[in-house]
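Read the single chain below, which is given as structure tokens and is the form predicted on its own.
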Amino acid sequence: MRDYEKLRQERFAAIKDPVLRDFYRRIEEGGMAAATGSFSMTSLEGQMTDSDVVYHDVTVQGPHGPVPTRIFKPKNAGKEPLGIYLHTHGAYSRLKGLDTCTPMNIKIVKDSGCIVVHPDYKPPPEATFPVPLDDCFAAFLWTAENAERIGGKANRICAGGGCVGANLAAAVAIMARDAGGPKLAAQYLYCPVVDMRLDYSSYYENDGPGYVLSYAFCKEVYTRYLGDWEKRFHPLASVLLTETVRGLPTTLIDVGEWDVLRDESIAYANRLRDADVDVTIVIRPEMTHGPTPVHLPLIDAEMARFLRRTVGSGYSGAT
């Protein structure tokens, strides 16, 4: 049996990046709450306006009640139909509120030159599965209803978030594919949930001081979520366990080298692959569950591209 405490150290003091060495020296020794904004698929430091982004608050109407929605976009959009990032937050209750995730929205919008929608879905443990994937999926629908109005197109939305957010919106992809109506142009995974099972090796591996998520809290989470344990076996839950992965969009899966999901990640892609999806995944070096000050301008730009392509000025599917 490998020994993960002497890899662990190993791995730390091998570092040689000194802003990296020290941003894992204090994660190990201020734990969860030195890691606060890894939990985010980009930087939630930022101002709250911008003077090239404008945003107003929308409700949208779903199975559970309403789902209060924020929309991003460029200040001096064109007339020209603009890509959609329908972003599903990632770690429920402690990104709760649309203001937590306006300055990383802001940014989205920035370097994408999209337009974002954030809906503020019903966290756990007052809301369980599946509650939050269906104030997510209402969102989707209202987008697609309303692209144009908003500025965008109904076939040009990718949906997209970081952990258990990237499982939302990989949900949402697979809901949107199998009930007959507007479909995903694309979905971007940040360092996603796709199975629930917590089976993989990589949850021992990467589990200990610095690596920032542990196999315990990661069951606490997905605990919280489901309601049910279980509920993990649900293919909207667990989207690896789906029947079918035919027919989903094209994929950008982030996820780090040290990182519990990162196993998941990886049959997640090939999963993918092997069903002819066009999908790119992404192992970043060095670096756990969320972005670190060395990782996070590389994770920036790769979103901003897959978006430019997929959805947005450099889109190139159907019209």
Second form
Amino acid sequence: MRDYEKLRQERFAAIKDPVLRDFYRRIEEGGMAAATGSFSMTSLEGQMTDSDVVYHDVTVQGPHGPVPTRIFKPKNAGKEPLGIYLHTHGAYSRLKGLDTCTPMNIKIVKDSGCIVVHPDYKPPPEATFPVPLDDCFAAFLWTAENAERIGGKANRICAGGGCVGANLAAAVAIMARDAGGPKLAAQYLYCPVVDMRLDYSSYYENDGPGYVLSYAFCKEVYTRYLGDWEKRFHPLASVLLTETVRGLPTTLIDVGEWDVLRDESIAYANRLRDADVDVTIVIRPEMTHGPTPVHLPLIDAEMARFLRRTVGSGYSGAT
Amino acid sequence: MRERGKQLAGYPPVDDPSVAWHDVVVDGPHGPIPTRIFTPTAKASRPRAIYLHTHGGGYVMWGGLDVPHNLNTATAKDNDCIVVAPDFRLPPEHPFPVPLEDCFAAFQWTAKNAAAIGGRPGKICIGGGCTGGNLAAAVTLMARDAGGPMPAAQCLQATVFDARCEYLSMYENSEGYMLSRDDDQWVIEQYLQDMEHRFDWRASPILAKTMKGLPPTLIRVGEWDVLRDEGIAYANRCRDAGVDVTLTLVPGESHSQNPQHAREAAVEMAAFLKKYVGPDAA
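Next, report the structure of the form predicted together with its partner chain; the form predicted on its own has already been given.
Everything in the complex follows now, all chains and molecules, and the chain you saw is the first one.
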């Protein structure tokens, strides 16, 4: 076993940026609670309203009942169809409720010029796999069907999210491909969970105070989602185990170098690249799991560029 | 344990007049590797295919040139091919990556000396069963990355592709099917010793960065084998990467082959060798 504790101390000691050093020190001392606070400070902080963005709620009928869904649009959208971002949020129940993600979704609309569709899927532990996923897939089908009515195009939808939200998006992409109906044009996988078997070097290397996630925490979260731990081998839970990744949409994977999820992100990117999927992976130095005040602007900008290129104003595919 | 392993391999050697053999010494990075070369005695009008056999035996067993001798004789006879069988170093005395590096040296020697031993240059199939398949798959990846000669085909039977042992079949087929998950982990521990090597693609070929450029591949594994799902996963990765891969799942077979399954495996291997490295292979 490598001395990962020594590595951890060396890493955090070598951080030069005072903002970043302070950020990690607070997480190191305060644990997950401090991390949660940090998340709210960065990605979730913001206004519930914005003069440039409008939103309204709809109810999507899914196989397990209604899925409350909020649709965000630029206020002054012209006649040209816009790209659509289907946001399958991460953190399961911690981000439950349409309001929780609203500031984040408003920002995505402003950054990318796209429409955001945000389903408030039923989260674990009350709803276990595949219920949350089925809710997200129902939201995707609704979005494709109603794309023009909400100002978009059915062939210009990107699904995405962070962590377990990226897991849901990646599984939606596979389900859409296999269902033979509408497909995604892109998937945005931010620090994604793609393999719930929890056996990569990064789970050991990046486990300890300050890293936000840990092996034990991930196992707890996955177990709650799966209900039955043996379902970790299901290819819509551990999407890396899917029979083929051919035909999956253009992909951006953005992950921290110090994230427990780093190595599975790399493995998924490798698999997609081998199958000639258009995939980009960005590995952020000095980033653990989730954004830091230093990394967040870079991540947001990269995501907005990706949305514009694949489904937004820079879209150059079939019309 | 090694004694019991010998019995499983078909020890002691029986001479067969249709197959001649001689021993050579291959120089490897860890010293000499005794290697036995089996050649059909019948006159050949054309150079023969070569099968480089990296033997199985749970890494720790089947050491000594005499142990897999009868198996190699049968392969040479059934396929009218030359068999090169390196007696690579074994764990626990010689842990990872020594056995693998011995096998890689044996491959390079074989590629260089193909014509001299009566083989068709460039027509080497590498293969083995279980841990031998693991070594063969890793040698093929190493050869591709080295940019030199490559195996023209790989024949991977009931192979360990992932030293992490985390697949459904590892649990489904663990009790009462001959090889258990504990057994598999035990032999992997003997080989790796430092279990963090399980994340190294040379130990877990499924973790290789890319499968592009691999040669035609035969993966054969029993439906009731703990190794089933990693075989499927490797085949999936290869197929996605455009590799010509055949996956054969054998119904009702666990990690041990009954005589009928063994005959069927030999027939399939013969057709595979003929197609990709035989005298008429392109």
